[in-house]
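Read the single chain below, which is given as structure tokens and is the form predicted on its own.
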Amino acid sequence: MASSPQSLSTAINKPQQAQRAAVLAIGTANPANCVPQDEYVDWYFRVTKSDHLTKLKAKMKRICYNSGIKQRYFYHTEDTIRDHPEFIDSALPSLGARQAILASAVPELTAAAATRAIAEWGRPAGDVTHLVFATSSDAHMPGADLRLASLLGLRSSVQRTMVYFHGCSSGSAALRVAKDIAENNRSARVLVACAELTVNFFREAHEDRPETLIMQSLFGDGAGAIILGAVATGGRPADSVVERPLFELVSASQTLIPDTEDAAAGQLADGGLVFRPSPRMPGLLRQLIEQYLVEAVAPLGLGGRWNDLFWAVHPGGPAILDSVEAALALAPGKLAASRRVLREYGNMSGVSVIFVLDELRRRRGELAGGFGVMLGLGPGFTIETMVLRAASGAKRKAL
């Protein structure tokens, strides 16, 4: 049975745990060039001189009609694509031509979106005192990490954390690390910078290869930044009265589905990043997804009343935000902020529940002091699962 509104506020404030990671500041970005989806097959097939493949331009079509995505935005042009005959060509290596690309573009992006963060918190710079970095784009060492830093003047003495590779997972991944940061280390401000770029990936269609028409079908570029800092529970400021929590993150849990190391599973390889996300995702999310949800939130005394709650899911597409959806009986409406994530900008793998989080605290009159659920789904089949409790009149700041 679930708990009452009173009791669940009750056991979420125990008070062996005085204080809780709080979202104080979120900032994102995204390349200048947005291409729209109705043109996108058009655009993707003249550029990889791929006119003659007549049926897989038709099927790529019917991709992008379905998605359910409006337009998306990308670092590369066709200028870009021009200068790499390279990245169209799958006979020869490109790898090294793709990360030199990737490596100033993955940290200039994100310090867009990390300096639209820092003016919202209101401190300096220079108090930030950790960075949690995640990526599967830039693979140099050292990474992205130490680029921002420079970029947006931290501190020398920040402690930087890169987090590679976990895909879709990698924003909310970023988040459950920066949230043991935050809460085990008094009046910690953590930076939580999140970057995908799909020129590591992009590529000319094959017959033999249907992968390669979703990921250029569903995929886009975008930054994201959060700002996160220990708050008293209840979403008081711990140390200054400048920063305005909007969201608290009570919990935070990860989940590797059985048997599917195989599902979502992809490789850095002489033509860039191989990637070949899995036809049973929807369905084992239709299947399981309750099941774990149950197991991460029961001992907050949630679970059940899934209507009750705000929904943050990562938008891979729509038969994942469908299956979300009809698994657990969700309301029309429930997954909007994900939907409109999803159509004004693709899946912009890691980055995208950041995105979905922004979209969230501008519905604040729907979501004052009520709880909700996160869900990163990455590479496994990994779930990452948070739950949030929103602030009272949280919103973004004017700029």
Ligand SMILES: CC(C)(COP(=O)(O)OP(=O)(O)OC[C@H]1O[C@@H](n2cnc3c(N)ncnc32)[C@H](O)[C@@H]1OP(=O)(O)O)[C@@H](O)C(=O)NCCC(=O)NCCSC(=O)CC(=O)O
Second form
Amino acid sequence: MASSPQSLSTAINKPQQAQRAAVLAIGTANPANCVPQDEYVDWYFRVTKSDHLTKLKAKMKRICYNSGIKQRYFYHTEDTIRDHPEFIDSALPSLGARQAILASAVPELTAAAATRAIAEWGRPAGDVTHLVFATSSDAHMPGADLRLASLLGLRSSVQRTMVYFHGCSSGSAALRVAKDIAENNRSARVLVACAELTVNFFREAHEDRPETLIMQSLFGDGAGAIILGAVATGGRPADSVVERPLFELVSASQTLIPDTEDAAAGQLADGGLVFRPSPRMPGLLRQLIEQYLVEAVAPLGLGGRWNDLFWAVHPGGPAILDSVEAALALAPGKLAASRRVLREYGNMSGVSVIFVLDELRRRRGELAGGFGVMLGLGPGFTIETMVLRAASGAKRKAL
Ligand SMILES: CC(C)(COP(=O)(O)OP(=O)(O)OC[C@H]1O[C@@H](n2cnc3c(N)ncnc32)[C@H](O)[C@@H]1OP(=O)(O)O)[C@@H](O)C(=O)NCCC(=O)NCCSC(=O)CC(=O)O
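The form predicted in complex with the named molecule is what I want next, because the block you gave corresponds to the form predicted on its own; please supply it.
All chains and molecules follow, beginning with the one already shown.
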């Protein structure tokens, strides 16, 4: 039986303490190069000089047609590929050249997203106390966090934490870490930043690497940023009249599905990032997601009432979303925010959930009951679950 928003509210408020992390602002950014999905395969086989691989080309056309994607954004262009023939010849080392591009491209794109988040937040960048930066693209030391802090003019004492190589769950993992920081450091204001650029794994198709077609068909580039701060439960931040919470982060948990280490695995190699999403992922989700969700949300009294919640599911591909929808018997439209992000941007790995949150705050109708679940899916096969509560400010903004 469906429960009322009031009874959900009572169940959730009971065990919680007074201060809870909340999203105070969201910013997103994409590179300028936008490629329509229905032109992508011809472009891809031409620039990778692979038009002779007619069977692979036909297969990729089918995958792209079924992808649920309308367009994707890329930092790299045809010029990038022309300047770097090693990117499309797997016999040549290319990691150094890819990382040289990413060293500036990752922090710069992230700065564009973070600048938007900070502008919406309404306070100066110097008021950011902590920075949590997630990426699987840039692998420098010191990391993209340092360059981002400099681009934004953050204070030199900002407390920086890198979250590296969590793949498509990186944005969710960064938010989980930031939630703890915000709730355990009085007046902390945490900038959560995440960026992924596919130049790290752009390569030519090959008969022996079926995963390449999947990666080149689904993934796109993007950056997202969120400002987090602790608020009095259900209310405004204690020490500011400027800030308006969009979502409270009620609880966060991470689960590793046993015996699934091959379900989404990768490594940095001479030829850049090699990542293999297993064809088992959609089936595993369909089979197991409800059980793991029940464990994650049952202490809050939410288990089983899936259609009472709003959903921010990682848009990894249409089969991923279809599996979650079927396993939870979600009503049509419950995953509309995720499907829209997939359609407009493709799978931007861990950045995607930040775009989905940005989309959700504009969709008043999907915040039914005020509570929701964000699902990050990543290597392992790891599931990051976060229960959210849409603040009244989120609804006002959506009007
Ligand atoms: C890719 C699809 C859009 C293709 O859908 P289609 O309707 O065209 O049909 P399909 O599923 O039969 O797949 C078409 C062809 O692609 C192959 N195929 C499908 N998934 C594959 C995979 N992961 N690796 C290698 N090949 C794969 C199939 O075997 C088939 O080959 P053949 O035609 O030869 O029989 C869909 O399968 C999908 O959404 N899959 C989920 C993608 C995914 O795993 N995303 C998560 C990425 S990782 C991520 O997001 C999180 C992370 O970090 O872990």
